[in-house]
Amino acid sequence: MPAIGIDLGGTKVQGVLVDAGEVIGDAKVPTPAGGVDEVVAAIGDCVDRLGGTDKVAGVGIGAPGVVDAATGTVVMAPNLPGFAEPVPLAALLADRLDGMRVAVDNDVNVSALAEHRLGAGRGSSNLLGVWVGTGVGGGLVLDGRLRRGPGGAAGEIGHVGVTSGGRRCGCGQDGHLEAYAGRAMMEQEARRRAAAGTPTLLVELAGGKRMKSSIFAKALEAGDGVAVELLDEAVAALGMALASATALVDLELIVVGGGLAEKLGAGFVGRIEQAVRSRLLVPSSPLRVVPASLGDLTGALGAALLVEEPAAA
């Protein structure tokens, strides 16, 4: 029976209608800025554009921030209006959809689930999905099941320490992977270096606007010194963190996606694999590091899979 998947983002609500792993419809609406009620209404609107709930098994939602998947509560999502405090999103949307079954999980978790079932991770039992974009997020599949952990934070590879002290992460701690490989933190460091007198094409191209992943790609292609250094540091930090994760749970596959990884391409992912392999305890490990394959609909696809997913683990 078909299911609806919703990728709830800070700027858009992306929905898909999925049957047997195939997308048979998609819809997109802007994420409103008016608070929880408007966000719930926007999700409902997206569901309506997909044909409503009469002939679907349920609705899955991938939401940013900390999510209690067992209750369908978004515990904290600062980038969504009105979600700084816990929001019982599953219950609110089920009420809006006349009692339809609604499942909610973290957006990176559902992306990892999608790649495991339908994408680059198909056929693997143990994988880590890593999304390198504005920040660095991760989702963990062990023995074929999405692993969330008792606090819902399993797979949060972006907040693994890669150095003692070091740069300040957006979470307030020092030395985390995200401080070195998250695009927002890399932008912050590039602007700091420029202000200290080191010229960089990154700042010239971005000006006063956000330093998008495409700008990093252009600066790297031009051989900009700061871009080269920052991306070298990102690859080294990713290699350290992912090798540690592999040592802990003996992964067979790491799938790398996200805006920065997509713009920099397979060569960037290949460099990450080399950095991981240089640190493996067992050099003969069958571990592979591969690019994500499902593109922009990954989160919505994974959200649809939640409808048939076993209880939170």
Contents of the next structure:
Protein chains: 2
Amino acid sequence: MPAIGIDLGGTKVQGVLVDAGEVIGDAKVPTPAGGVDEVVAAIGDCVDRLGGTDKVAGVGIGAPGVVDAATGTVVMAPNLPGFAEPVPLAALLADRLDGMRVAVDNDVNVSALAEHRLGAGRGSSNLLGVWVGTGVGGGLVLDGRLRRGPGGAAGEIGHVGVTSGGRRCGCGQDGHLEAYAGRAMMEQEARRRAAAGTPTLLVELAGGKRMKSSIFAKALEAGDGVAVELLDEAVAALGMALASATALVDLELIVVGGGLAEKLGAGFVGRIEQAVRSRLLVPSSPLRVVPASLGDLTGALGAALLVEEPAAA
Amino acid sequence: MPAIGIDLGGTKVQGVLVDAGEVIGDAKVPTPAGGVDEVVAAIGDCVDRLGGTDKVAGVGIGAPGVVDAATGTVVMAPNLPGFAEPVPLAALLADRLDGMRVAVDNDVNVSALAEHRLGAGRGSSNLLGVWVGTGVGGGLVLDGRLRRGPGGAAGEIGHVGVTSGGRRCGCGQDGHLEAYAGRAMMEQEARRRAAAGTPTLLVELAGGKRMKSSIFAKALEAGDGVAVELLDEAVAALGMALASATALVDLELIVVGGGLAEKLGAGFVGRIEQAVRSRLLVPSSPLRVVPASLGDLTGALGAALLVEEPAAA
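Could I see the form predicted together with another copy of the chain next, after the form predicted on its own?
Starting with the chain above, the whole complex follows.
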């Protein structure tokens, strides 16, 4: 029976209708800025555009921020207006959809689930999905099951430490992976270096606007010194953090996706694999590092998979 | 039905007879130096001293080094003569014990299992056992099950990175936790500092012999500068690595044991807890860090628990 998956983002609500792992319909609506009721209405609207709930097994939602999957509550999602406090999203949406079964999980977790079931992670039961974009997010699949953890906080590879006393992370702590490999923190560092007297194409191209992933790709291609250094540091930090993750939980596969990784392409993922492998405790480990393969609809696809995934650990 | 647990160490084979979580008998024999056959015979001897296998459900063994629990094979145990190459220990011992069911796992894994079921970790389903001794070992229990991983290599908290480019670890990599918090590496560093011109009670007390945990305790008590610094660095490294582990898998509890931790006492564990909590991504996390509680028989007790633990993930 088909399922509906919703990727609830800060700018858009992306929905898909999925049957037997195939996308058979998709729809999107803008994410409204007016708070919880409007967001629930927009998701309901998106479900209607996909044909409604008459012939589907359930609706899954991937939401940003901290999610308690067991109760379907978005605990805190700073990027969604009205979601600074806990929102019982599954219950609210079930009301709107006449009691339909609704499951909610973190957007990165559902993306890891999608890559595991349908993408680059097929056939691997122990994998980490790493999303290198504005920040660095992660979703962990252990023994074929999404690892949520007792507080729903598992998978936070971006906040694994790589250098005690190192660069400050967005979360306030020092030396986390995200401080070196997240686009936003790399932008901050590039602007700091430019202000300190090292000119860089990164700042020239971005001007006062956001330093998009495509700008990093361009500056690298042009051999810009700061861009090259920042990328080297990002790759080294990814190598350290992903080797740590492998030492701790023993992984077979690491799937790398996200905006920055997509723009930098397979070469970037290859460099990460080299960096991780050079740091493995068991050098003969069969661990592989590969690019994510499902593209833009990953989150929505993974959300649809939630319908069949047990919510509690 | 009772079970027999064997802690196979480099110097002794410690056995216990366990019924309903209680030790009802114990026996030990020296670990022979003559290779695999002698070790199997010594374990058999220990089992005989515990009353044999007539009225027990099975025999569990905790072995040092790398163990493939699914097949009961000790893949590599550098501290056991004859165990540099893979040894099918479960099969060999089952032969000696007339087909008795035999399970084998890593000694640190079984210790974590023991603390989870019978010790400081009772009631927690998501915990990491950390053994701070000559090295730093770890055993991970997730959702109430021992996490082994596809290569049997999970739980290696000692080889989680804390400082890229930092102190060299015994494994050859740089900046691992064990390089800062393992007794052997701390000894190396103390001798390095003494040789470089900073005298320390650590070297005075140890002389040419092993710098035992009790020597660290004495030097600390006397306020020795190098000992204080090395301990501060060990605590900071433990804080970083354990916060990383918590970010990745979401833990409720960390149980700290091992020779050095025992000698330094509850104050050491309290300092580790402070260091971890100051680095948590979710400061309201209910994570606790507590001392291990089962003492010398932990490994043997945990080995007995293997008899009822499913071997495959």
